[in-house]
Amino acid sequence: MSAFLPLFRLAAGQIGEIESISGEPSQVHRLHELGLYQGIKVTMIRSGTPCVIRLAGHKLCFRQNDGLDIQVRPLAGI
């Protein structure tokens, strides 16, 4: 079993580490830009698919995507 799970099933007010980024080249390009990268730690605001995170004082939100898969470490929950 895998300590690591996809960004969009964090649960809401919960903690994650981002553990790996991966798909287009050209979507990953973006997300490093927004600050999405490996080890960087967000807060689900809201999870599902749409999902809302916290990240370095903004929010991004992202929809699942067959061609981006980004996988997280839960840290800890409301």
Contents of the next structure:
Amino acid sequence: MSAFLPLFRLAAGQIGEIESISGEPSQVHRLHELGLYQGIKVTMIRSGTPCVIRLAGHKLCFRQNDGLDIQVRPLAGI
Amino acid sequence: MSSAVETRAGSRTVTIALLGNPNTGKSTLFNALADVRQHVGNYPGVTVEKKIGHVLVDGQRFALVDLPGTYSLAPRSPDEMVTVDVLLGRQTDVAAPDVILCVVDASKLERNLYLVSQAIELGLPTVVVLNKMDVASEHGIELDLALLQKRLGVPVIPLQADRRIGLESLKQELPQVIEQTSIASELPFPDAFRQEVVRLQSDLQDASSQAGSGATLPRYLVERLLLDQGGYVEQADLPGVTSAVLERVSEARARLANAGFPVPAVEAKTRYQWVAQMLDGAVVSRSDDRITLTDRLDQWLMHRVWGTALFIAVMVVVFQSIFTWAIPLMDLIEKVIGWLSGSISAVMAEGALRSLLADGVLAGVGSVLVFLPQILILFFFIALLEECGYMARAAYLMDRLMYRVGLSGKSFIPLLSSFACAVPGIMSTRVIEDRRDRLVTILVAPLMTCSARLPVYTLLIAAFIPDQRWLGGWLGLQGMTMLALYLLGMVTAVLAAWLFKRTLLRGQTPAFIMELPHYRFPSLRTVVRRMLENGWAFLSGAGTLILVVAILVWAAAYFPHPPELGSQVRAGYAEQLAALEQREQGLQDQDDLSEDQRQAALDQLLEERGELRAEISSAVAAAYMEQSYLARAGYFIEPVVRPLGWDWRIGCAVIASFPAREVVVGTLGVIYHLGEGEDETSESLRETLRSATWPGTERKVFNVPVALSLMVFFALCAQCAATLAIIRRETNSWAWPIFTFVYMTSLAYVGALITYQTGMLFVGG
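Switch from the form predicted alone to the form predicted in complex with its partner chain and give that structure.
What follows is the entire complex, opening with the chain shown before.
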């Protein structure tokens, strides 16, 4: 089993640490600006498309597109 | 700063730029600070609204510039470039700011300070306003303000803008801030990066002086050029940014990547590292695991089943309110306008001026004002739902649905609002950040069945669709026709959106990210202000254009107006009038009648004369209409509309309804000799339409296929000057309203053509 999995595969309640974000530079840049960057911990609140995640005290609704790949290291689950 | 010394003397207005993330309460602060507010339209060439306010503190005048909420100063579009240009003093129509007021959400400091880190790089005196202090403490966040201020090197002021707490101390701080000398803390960009910036700066200088301009780019923009791959700075035609320099930029990016500082990751890394340094020890947060009220509410409100059910319930209440409150208000406005126009007709002598005032100006004013109740009520609810934080949840719930069309959840409310009226629908697309999504939403919003189409549908359905009922009256053909027309608009909108996303506005759908703000109690003051601002934006942005169009159409329907035409028509009735007169005379001479009999006969005569007079004035109006420029246009387009089953009179009425769809009802009334003031419920108008024939034949103009073809045309056409005017205002270009008109009219024509031709196969004409 791989140590990393795509962000949207996290189950509700699971926490993951962002390992890498790759894709079109300007989009990756935008995610950075919203606080989604390597090393940050993300909690999946509602899985699915779009999903709801919590990071650094705020909640984001997020729908990924094909051009982006966010890998996370799962930390804990409920 | 020398300017600061001058300011002390009160000789100059100090300009303060308000900067901040979305949902930080920046606009609330702007409204609370400014004594005088002005909205002076958009910045040139973009869709960003220019908001400027003024405030007087201790005799010193301050101008406040409210910038759009943003997460970063890394421009990707002309719209985002405006914010950077205003801050750098490059936007010529706004005074260069002397101070930046950076509004920060105290409960989300980490992400908010990212923007602050960019703001302090601009080299202007900066003040950090920590808003929502109450929310921060609710979330278990404790702040050491003195430490934070020392670290940042700029004044930090705590505030609760929505309750006006801390406002006075902020105002007292302002005069000192402009003399601020403290040095803002420096960002820990790696040396390799700094060297590349210096190198690029001299490259730019060389390129610029070679071109003979000598203009230099501010250091911040040089940084952006290096950092923003595919960003707007690359394309913005800035001094010195030549293809050779862009070549250098890619080389520099490659060198940085090799050195272990790839672009754009180096920016996030550096800035968040700086943020962590600033906050370390200055912020104690115990909020990570705390379940807040927002979380508890979200468990229900964002639930796929319960949340969706509640959302539908909210929408039902909103639209019910529009119909309960707006419709009577609209009727009232129409009545007042009708009364005014009646009074003008009674007071003034007949002529072009009277007609201009009564049928041109007043009708135009009426067609502007009649939109206001819906706009105000819809925006009251939109502002309310947005202020309390629910709107983001609604967008989340509807995203799955809208994604199938190629849009995001944020397009749902604008499209839904368009069922009441496309004008507020289009105005509320401002929440959609993605330019393409926003444009597609604007383009398809007018296809939603707005309330102005109802009079047209009501008239034609009642006149031509048989009142057939099934299932004990529950299911009726008339109702089904209405439903089909609603569905036609919706399905066409979905298809058009899908098509636009794949052709005209093609491009990769960016990832959809939306902040879900904390719920809070909405401030009524803010909600009402936003409602009024939108109403005013409509009146000032679209009102004049609608009025002009209404007057032009009036002129087309009135002129050339040869005065002898009226007397000619009247002369045709002279005999009938004379006959009536004779009978009256005869009645006077007759002696063998009782008083009662005489009275009854006189009443009878009076009634007949009234009817004849009405008939004459209708005939005069119709005669003038028939020779007007509008009718000539109707004749001119008859070959084009013939395949739709229309005669010149319908063509003419459709042209006349360009300012607003509902006008077609009144115009049909005039053109079919019924006089003015007929509305969609008028039985005589229905009867007249049913019995109208093609000139010189017994063949009826209207049959079911013609009525359907006309309704389909109105379902799909862009016959609404207000919508087109608001599209122009929102897109800041004439190209989009023209495109909307052309594509919708083409759709309407083809739709009507298919309807009529198919219909005639069944009816057999």
